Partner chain sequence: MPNIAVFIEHRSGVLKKVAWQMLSEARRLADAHGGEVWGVFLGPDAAPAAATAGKHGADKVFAATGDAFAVYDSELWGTALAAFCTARKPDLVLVGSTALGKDLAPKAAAKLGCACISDAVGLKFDGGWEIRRPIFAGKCFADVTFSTPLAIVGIRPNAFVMAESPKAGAVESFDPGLDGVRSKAKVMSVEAATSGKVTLTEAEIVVSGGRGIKGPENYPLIEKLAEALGAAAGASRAIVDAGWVDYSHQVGQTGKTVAPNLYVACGISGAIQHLAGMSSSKCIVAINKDANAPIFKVADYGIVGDLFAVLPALTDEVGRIRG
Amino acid sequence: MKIAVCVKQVPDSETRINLAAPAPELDQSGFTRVLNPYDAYAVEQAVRIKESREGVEVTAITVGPQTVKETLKKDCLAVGCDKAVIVDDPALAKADHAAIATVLAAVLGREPYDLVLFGLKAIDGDAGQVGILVAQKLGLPHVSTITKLELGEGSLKAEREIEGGKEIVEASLPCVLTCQKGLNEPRLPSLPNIMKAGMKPIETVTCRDLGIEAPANLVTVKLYSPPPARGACKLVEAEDPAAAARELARLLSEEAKVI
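That one chain, whose sequence was just given, in the form predicted alone:
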């Protein structure tokens, strides 16, 4: 059985963005980059399947520069993935979700994977599109936002949360899944395994190597703009709580116009 896990290196959620005025580009020179947190659930699930079955091979796949190697080693190869593929092409530096999906589909098309796992979404773009777009491009069934997974012979049963309840979906393999928080608890890599991860194969390819042209973007970011400055705080003073509540309601309605 072959499993592919598509991952992304993203800015750490604690990274501060310095944007004093609207600008066409973000200064990312000081960003700390980590494995996308949702992708960690996909990696963990792939490794758990490998540990529970014989003959399972797990490949981590990403699009990005060579600086992504350390993230792949520490958070993918060191926790149980067998090998990795990096699509490193300058033409993809500002690729949108559709372009990334096209490239990933080209990588996945080189081998017959039984299962392709994604995180629900990346915390930088927050779109949640790439996994579903890849499934469409490959013509494969997909189940999104799964929180439970059972594999059978040539099929799977997945559980996903929906408004007001849970939905159980059955699908045939091969299949594409996007993984949500609650599916598992990602493990931390040990220092010995991080050291050993450096000996696992990492293949670097370009769009030309994949036999495709760099896809054109369908979406372009025109401008980054900081949020508007907060207005002055207005304190409602009243000895009677009921009177204070009435005054607050009046202010919210007549001045703030939010109710």
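Got the form predicted alone; could you also share the form predicted in complex with the partner chain?
Next comes a single chain, given without company.
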């Protein structure tokens, strides 16, 4: 069985966006980059499947510059993925979701995979569409936002998070899944495994190697803006907490008019 996990390196969640005024570019040069937290659930799930059956091979795939290598080694290969593919092509530096999906579909089209796992979304672009776009491009079924997976022979059953509950979905393999928190607890890489990860193969390819032109973007960012500034906080003071609570309720009702 072959499993592909598509991952992205993103600015870590502590990142502050220092944007004083609207600007056509976002300077991301100083950001610390890590594995997208949702992709960790996809990697962990792939490795758990590998550990539970014979003959499973897990390939991590990413699009990005060579600086993604450290993340691939530490958070994918060192926790159990067997090999990795990096699509490193300067023409993709500003690729949108549709372009990335086209490129990933080209990588995935080179050999048949039984399962293709994605994180639900990347915490920088926050779109959550690449996995679903790839599934459609490959003509495969997908289940998005899964929190539980039972793999059968040639089929799977997954739980998918919906508002106030879950859907139980069945699909046949090959299948694309996007992973949500709750699916598993990702393990941390051990030091010896980080060392050993250096021996695992990482293939670097360009669009031309994949036999495609760098896809044109469908969506272009014109302007980045900081969120609107918030006003000062009005602290409610009173002789005791109960009185403060009553005054707060009054303000919310009469001044802010939100209750």
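Positions refer to the first chain, counted from 1. What you are looking at is a predicted structure, and each value in this text was computed from that prediction instead of being measured. Only residues modelled in both forms are compared. Each form is matched to the other, and the largest set of C-alpha atoms that superpose within 1.5 Å is called the rigid core.
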{"property": "Identified hinge, 126, 229, 153, 163, relative rotation of rigid parts between these two forms", "result": "229"}
{"property": "Hinge rotation, rigid parts compared between these two forms (°, from C-alpha fits)", "result": "27"}
